[in-house]
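In the block that follows, a single chain appears as structure tokens, in the form predicted on its own.
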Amino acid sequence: MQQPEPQSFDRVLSSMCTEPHPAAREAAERFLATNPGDPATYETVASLEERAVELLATLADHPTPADAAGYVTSGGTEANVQAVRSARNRHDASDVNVVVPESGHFSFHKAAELLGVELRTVPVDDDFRTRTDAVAAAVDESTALVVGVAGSTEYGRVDPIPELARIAREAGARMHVDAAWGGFVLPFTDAEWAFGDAAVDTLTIDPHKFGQAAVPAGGLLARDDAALDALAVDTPYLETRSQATLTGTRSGAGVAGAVAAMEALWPDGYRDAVERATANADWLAAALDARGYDVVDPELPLVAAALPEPEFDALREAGWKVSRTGRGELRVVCMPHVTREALRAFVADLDRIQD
């Protein structure tokens, strides 16, 4: 019987997951049986994850990546997640608090959900960061953790990661960013975001996004052990006796498959994808305005425009795989599998759509 195929890429536009670099692919497949969540048993892989930790922490400006701890979760909302569990974990309160900004991503209500804690939402400003005001309004005594973004899902912004952190450490909290998308991208701009940029305890970062890894691969980070003793539970079963992720047994695939796609394109081959995928979100905010539509200026290779109903029906209809933000806008992720020829295609759809 014939095998179904995979879906093209070709018309993906609002995906933040993208075509995995060959030598990602190659060796997820490598290592799709051995287990990390058993690191004494497979020792080969517990290395490579030892290796993957290393290099995320180079992409997030740690001070010492070798000595950074973490570990390769299945995404973003994984990481997300854990660094909630952490941070109630280490806070001396028993009714523990999360101050996430609107833009936020929606793991953090999971989190909330799963573990327990308030989840206290703040409003972003006129170009959708978080107000550092409502920020600091929001914090008290039992706040566990203060969530900062750096590339939000829906206009690409990066909070005042800086400013975030100081107001955390003054009420005695931990600081999160949230760089599941933006973590492959930021190293090349000149924004504040990282662990050399502020007093950052733990930070998500995705290879399988921007990073052009295989799916599943995300990334923890943090600052130091501590934060991810404060998740080890004992194992006695397994060689390895005890455990900090939450998913247990993993496939190294997510794991192999990221360090081959780093150690192929770190640093000039993801400078090079940045630059392609800012040139693109340039040319297509620049189209979209020329047709007179309401374009958010891209800080980071997302474009959103506000699109009547009909247009955007439209456009899938025609096949086109695009999204839109919480407000309705149309949203479009110029991730590297996106070229200037796609990009031409769609718009030559939409002009067709008006006429």
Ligand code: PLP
Given for the second form:
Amino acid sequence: MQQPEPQSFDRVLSSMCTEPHPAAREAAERFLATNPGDPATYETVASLEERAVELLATLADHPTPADAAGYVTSGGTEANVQAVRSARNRHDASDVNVVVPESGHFSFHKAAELLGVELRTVPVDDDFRTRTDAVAAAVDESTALVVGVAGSTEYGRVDPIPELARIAREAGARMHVDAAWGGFVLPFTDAEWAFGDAAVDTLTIDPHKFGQAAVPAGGLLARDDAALDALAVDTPYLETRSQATLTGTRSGAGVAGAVAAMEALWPDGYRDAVERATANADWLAAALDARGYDVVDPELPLVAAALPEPEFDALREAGWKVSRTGRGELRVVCMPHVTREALRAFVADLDRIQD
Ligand code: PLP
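Structure of the form predicted together with the named molecule (previous: the form predicted on its own):
Below: every chain and molecule of the assembly, starting with the one above.
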């Protein structure tokens, strides 16, 4: 029987995942049958995971990357759920709440439901960044965690992280940054988003997004061990005594692929990818603006623009994998696989549709 071919990336403009780097693909395949959830048995992949955490911590400007805590998750969702769980477990109150901007990823809704915490959603400003006055008004002594987004899913916006961290600290809460998508872009910008600039406790940063690793490879980082200790449960039948991860058996392929991608690309390869993606986003934003569409000025390489529904539908029919924001704007994520040539073809199709 003929094997099905996976989706080609040629017309994928909506995804936050991308084609893995060849070294990541190769490493992932080699480690397919390993389980970092059982480190006393699968020792090589366990040490690779330590390397992954150190590399991620370097990207996230951790003051001492070799001492950072964290692990390779199944994705940003698991990392966010675990950040909420850790903060809840460390907070000294029974009814805790978590303050999340409305631009926060829907994984925080899953976290709140699973963990029985109240989600306090706060508005964003006219430019889609979290309103710090709204966060300051929402926190109280039961707030376990304040969440800031560094590279929002819909508009690629970076919240004022140092200010949010200050508000969190004053309220006795912890600070989590969701840089699941932005984390591999932001080191090459002036944005203040990481451990170095602010009192950040935990951070989500996913190799399987802009990091060009193979799926599944998300990342949870913590400033110190205490955040992960708060997640640990006893593991009676394993040689290691406790486990802080959410899943038990995990993908060694994800871990090995993440290390291979980061070793191949950090920092020059990622810098090149970010420069190309940024130039592409600026080009697309200008092209859409020139055609009279209302464009949200891109901060990171993600373009949103108001496009009438029939045009959006016609683009989908032409095979373009595009998606919409909650407000209905066209959303194009300029990932490393998105070439200028593809964007030119996309705009040419739009011109044909408009005629
Ligand atoms: N956080 C942000 C900012 C995201 O954009 C996403 C997904 O796009 C997630 C979290 C969830 O990541 P995953 O789909 O890997 O679970």
